[in-house]
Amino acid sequence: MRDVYDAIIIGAGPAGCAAARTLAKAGLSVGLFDKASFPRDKTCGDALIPDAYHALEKLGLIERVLDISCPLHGMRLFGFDGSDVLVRADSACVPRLKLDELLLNSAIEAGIEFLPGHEFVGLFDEDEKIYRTEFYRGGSVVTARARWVLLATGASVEPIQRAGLLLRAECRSFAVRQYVRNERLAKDFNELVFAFDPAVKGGYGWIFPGPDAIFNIGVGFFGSAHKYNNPRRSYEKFVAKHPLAQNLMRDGEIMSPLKGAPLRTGLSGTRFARGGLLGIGECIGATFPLTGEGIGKAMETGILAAEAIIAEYDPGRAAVAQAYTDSMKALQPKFEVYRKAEFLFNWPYLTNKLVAHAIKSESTRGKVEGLFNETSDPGFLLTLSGWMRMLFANR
């Protein structure tokens, strides 16, 4: 380990690898920095949306990524009646164990330093142009100094905390999932399944197909209703009643516990940047409410920090925090509007009425296209005008 970096980052999910990656390859010293041994396991739903491919394409990993993934045609929204209709956008998926080791490996390749098995512990400002961060290693203290740090620690909210960047502890999702195994179903499985099921009141459940014919099946939990729900049980009721996940588990090989973790959702109750500490990833909320979309947007942070970093180095600290304060609020416009099409979640009745609206009508179905594929303003959940047209179809 080095005394001095250009940058240290904590925490080596997708997040803290773009900007390792992207900070590497502009030719600063980078130490990435994670409390946890490689490969590790992650709660997530693996899923990889346009906007992942994106990120991925500007990292130039998209070709590996998808080497390694299940590529699918689309995603399927299932309505509580069993309706159903396909949504088109470029989609994959692959199991956050690979993902990040392909990550991590990338970054490593990209020429920074990796260090395992350090946690977080304290951040301190020596002299307004160095930082001075601690972490337990093996019962010890170690430090490292950098001009530049960057937090990706996820939702987890004590190193956030630590790090001075915290405004609100609460995390307004919550999310479990659970891998099973089932080749019979895999043959003709090639599709995000999106269940608004009444057993999952606030959220949704899902059923995604990775590679080696294991699925990826959970439910997740939006705008703090997994305070009102039990998700283990929510999650049980919508493994026995809904027919994709019946038909799944009937003959299916359970390949893991059942694992939940909380989400930060709305790039909201974290500062984005404190002198020359940057927030990327889940730290900050950049998973998507109404979606819970996080891989795409984590990646993106990170980009956009060290280009940041990059663009503003010799300036120095306000220029830096400022220029990328502003790229995460010209963010926040879409992230609210997601986060107001929540209550969606709670009425399984409408959310049942814009399935079969979106059968029927193209132009709806491309407005939910849109939403997920990030081309259109999902504003059109908002509008009275729009509900009205839903809700009275053909009558």
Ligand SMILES: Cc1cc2nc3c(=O)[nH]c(=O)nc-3n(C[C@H](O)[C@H](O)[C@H](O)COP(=O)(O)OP(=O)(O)OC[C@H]3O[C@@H](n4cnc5c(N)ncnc54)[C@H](O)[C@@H]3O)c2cc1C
Contents of the next structure:
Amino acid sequence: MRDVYDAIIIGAGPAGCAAARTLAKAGLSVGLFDKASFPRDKTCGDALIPDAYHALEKLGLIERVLDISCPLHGMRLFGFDGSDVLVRADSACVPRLKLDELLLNSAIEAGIEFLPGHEFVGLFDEDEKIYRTEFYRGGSVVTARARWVLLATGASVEPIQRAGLLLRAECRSFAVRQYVRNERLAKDFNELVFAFDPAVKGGYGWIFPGPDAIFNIGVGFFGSAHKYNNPRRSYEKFVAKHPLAQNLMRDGEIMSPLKGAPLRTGLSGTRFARGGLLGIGECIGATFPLTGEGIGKAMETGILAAEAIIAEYDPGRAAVAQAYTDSMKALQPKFEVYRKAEFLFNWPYLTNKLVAHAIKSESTRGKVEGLFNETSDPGFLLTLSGWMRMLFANR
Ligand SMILES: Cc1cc2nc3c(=O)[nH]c(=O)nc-3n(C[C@H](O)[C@H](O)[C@H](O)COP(=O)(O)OP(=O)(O)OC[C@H]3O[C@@H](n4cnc5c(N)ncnc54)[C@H](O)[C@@H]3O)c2cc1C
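Write the structure block of the form predicted together with this ligand for the protein whose form predicted on its own appears above.
Shown next: the complete complex, the earlier chain at its head.
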């Protein structure tokens, strides 16, 4: 371990690794710390959507990731009434165990120093330029210093609080997933399946086909829905009743226990930066409400933080914090629309109309595709005129 790094990054998930690779490629010395030893699993749906593709392209890693993924045609959305529509968008599924290992190795190749088994416990401003960070390692406290610190510890509240970035403790969402192998159905599944389903009140169920005929199946709850639902029971109902899931489970081999984790969504509830400390990825809520997808935005925020440091290294902390905060504020309106659109989980009638209209109308399907591809304004989900058109057209 060095005496002083240019940057210390805490957390080696997609956010931390993307930032680490970007900073190291620009010639900065980087210490990447994680409490876990790698490869380590992360409870996730494992789906990559267009924003993840963009970030991986920027990192120069898209080919390598696709080599270990199951590439898919797009996303199939099921309404509560069982009707479905295909949304074309770049999409793939790759187990986090493998994705995160690849991302970490790509940061190590770029020259970072990886320090596993270090649990972050404290951050102190030593002077106006240097931070002292403290980690538990094997029962004792280890200290490391850096000019910049990036917090990338994901959804757990404690590290965000310890770093002084927390404004609100609540995690807005919760999801559970299980791995199931089914050789018979593997060749028939070429899409990420998102299913609005009566078994999952206030959320949705998913079936994501990964490599080696292993499916990631799960249910997620958004807003306050997780407080009023038993995720295990909802999952059991979903796999028992949804026709695709039922078929998969019939002769599928269970590969893992059902595991759950919270999600911090909505890009709110934390400060983005404090002096030379920047929060990136899910710890600042960079996971989308409504869909729960966050791998892409974790990498994107990691890259944006690294770019702010590289561009404003000499002017210093205030300039970096401002540039990074501005880039997060630019993302906020989209997160706000997604958050408001969570009403769809509780309005089956409207959700079914949206799917029905997307089946019939190229233009509506284009808007839904634009939503996932981030090429059109998702605000159409919230306008009265947009809903009137859909309701009227389907009569
Ligand atoms: C069930 C479920 C399904 C999901 N499905 C999808 C999906 O299909 N697609 C998608 O895009 N997103 C999905 N998400 C969201 C996605 O998992 C997150 O958005 C993403 O992992 C965030 O990346 P990150 O790098 O910010 O944090 P993480 O991936 O959580 O990485 C944080 C890292 O920090 C380390 N760490 C934590 N605390 C400390 C500490 N005190 N000291 C040191 N290290 C620490 C952890 O060990 C970990 O390695 C899902 C989430 C859940 C819970």
